[in-house]
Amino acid sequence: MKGVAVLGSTGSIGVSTLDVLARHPDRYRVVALTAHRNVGRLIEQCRQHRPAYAVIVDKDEAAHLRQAVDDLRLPTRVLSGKEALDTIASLEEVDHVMAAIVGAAGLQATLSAARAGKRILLANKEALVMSGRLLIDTAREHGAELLPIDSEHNAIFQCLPPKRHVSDDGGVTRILLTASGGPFLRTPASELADVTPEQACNHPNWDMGRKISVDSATMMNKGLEVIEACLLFDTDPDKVQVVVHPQSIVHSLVQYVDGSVLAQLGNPDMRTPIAHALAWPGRIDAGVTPLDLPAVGRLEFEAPDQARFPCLRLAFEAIRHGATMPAVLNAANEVAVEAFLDRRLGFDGIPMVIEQVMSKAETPAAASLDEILAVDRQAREQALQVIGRMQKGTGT
């Protein structure tokens, strides 16, 4: 039995993870579940999975959770606060940690899991984008495993040679990272300024949280994945090509020197990469509908329009710049997306905010979490200032 902690259990990845785990009660035991403030869903998950620990980050909700656990007579110890996430991620009885907390908030707990030598199922790409080599080096130093959960990176992982580094002499010449194009692939550029949060969150293929849905609509999600691919697979951005594939059936491809191109295909369902990472190097049933290629009928590919999706260009600029510029990009994006979802910023204002913050950012080569968080805080403050000026109509 492998013990599993699900960081961010009430989000879409967390829910999918628990679905896979429930299909294999003879192989996996849910040790811990965590949520930010969705106490209602966390209580229901505790009732169903009976974890040893439950964490609610919002301390104001802790009493509610404790009372519910007592009323249900569950064998669950309730913890609260951000520091409790570090405790959960490093528990001795935990073998696998699903790192599914959205945004920068998940970085510290993911690092704690790495220091504890866990198998980390990395669904929080922002943690890797922010930390750069820090997370990779920490995992290597402590014998932790980093297995990607993003469908694209999981596909690349499956298609690469055994060492799974492009820099190794495995004959890899290029990574082809597929992108759906999101809900605005065919929307005239002149209409993007009037896009609403509801429209941006209506992804044609995937059921995701609001933040990642907006990132998909701007293609920043793909930009963050470019950075993640460079770090995970030890390659440079010139060997990563983004390919728009609206059907989301081919999840990514790897090209080899002999002309071979290997691809991983499947229906768009996050339970596939989750099951793969849980069982690797084996395989388990994920509950996913088998792929019916005749029913799909056609697979289409095209180059992305970087004029329409400037966030993709900005992400390539950030990884080429190096140092802590990816952390600046991520922080500015998180602030801009939040402002858009709160209707304080137009959809087309998201890349404008990011570009202005990046143009003025100081990007030291950070070697510690504190240094990275300082860069993150500064970029967030600058993004808020830019948004404030845009609201006042003073531009830059």
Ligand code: NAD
Second form
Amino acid sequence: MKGVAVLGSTGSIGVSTLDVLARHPDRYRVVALTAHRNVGRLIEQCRQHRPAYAVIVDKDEAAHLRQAVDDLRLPTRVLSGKEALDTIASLEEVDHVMAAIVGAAGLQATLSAARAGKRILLANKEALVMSGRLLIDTAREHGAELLPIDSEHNAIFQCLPPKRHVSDDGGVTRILLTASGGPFLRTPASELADVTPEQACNHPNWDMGRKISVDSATMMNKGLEVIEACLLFDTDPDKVQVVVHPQSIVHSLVQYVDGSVLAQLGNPDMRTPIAHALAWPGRIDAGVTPLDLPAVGRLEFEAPDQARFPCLRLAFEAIRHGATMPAVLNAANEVAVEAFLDRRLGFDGIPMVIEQVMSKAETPAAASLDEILAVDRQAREQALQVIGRMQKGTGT
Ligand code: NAD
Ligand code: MG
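For comparison with the form predicted on its own, provide the form predicted in complex with the named molecule.
Now the full complex is given, and it begins with the chain already shown.
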């Protein structure tokens, strides 16, 4: 019996994780659930899964959650505030930590899970991108396992040789990272300035949170994933090729020196990588509809259009630059996406903001969490200033 903490349980990945866990009550016990402020959904999840702990980060909602837990006579201890996430991630009775908080907000709890030597199911790609080697090294030092939930990286993990590295001795020459291309794959550049948050969040193949949906529409999601792949599989960006594959059936591929290319395929459903990482090296049912290839019919592949999707180029530049530039890219992107969702910035303004912040950023080769958080904070301030100037129409 493995104890599981789900950080970000009320989100898209959190809900899919609880669906998989509920299929295997003989193997997994839900120890802790956490939410930012969606207390209604968290109460419903507590009722169904009866966790030992529930965290609501927003302290204003804690009384409401406590009352509901009492009324329902649940065996659940309620904690609040962001420090509670660290407590949860390092609990003795927790074996697996699902890191499914969105954005930089998930970094500290994920690091706590690494320090506590847990199996980390890593969905929160922003935490890895901003931390660079810190998360990987902390996990290694404390014997924590870092298993990728991002569907592409989970696919690559499954196709790599046992060391899970892109290295000569394993014969791996290249990673082929597939991208759906998002909702604007065929939208002319001239129309991108006017797209709305609703259009950007309407992904053709995946039902996801709003931030990653916008990232998919700008292709920054793929950019973050290039950086994620370089860190997880210890390779440089020249060995990562992005391939647009609109059907999202081939989740990624690994090329070997003898000409072999191994791929992992499946219907686009995050319960597959979640179940894989929970049970690894075993396999469990995920509730996913089996792939019917004749029904799918066609699998298409094409090169990405870097001119219409400059975010992809910016991410390659950030990882090639190295040091803390990926943290700068990530912070500027988070601020720009939020501004776009609030209608304070146009869709085509997102890469402009990131490029301006990156061009002026100081990027020390940070080693500690404090240094990374300082770079993150500064890039956020810069991004807000750039957005302010763009609103006033004064450009740069
Ligand atoms: P979501 O917006 O649906 O859910 C986010 C979760 O994080 C919620 O439970 C929310 O309460 C919590 N949260 C938000 N801000 C927080 C804060 N400041 N402090 C604490 N908790 C906070 O997002 P999602 O789509 O589930 O994505 C989660 C992560 O997984 C992201 O990093 C995303 O890039 C990654 N991911 C998602 C998918 C997908 O299919 N949804 C696929 C691959 C990777
Ligand atoms: Mg992905």
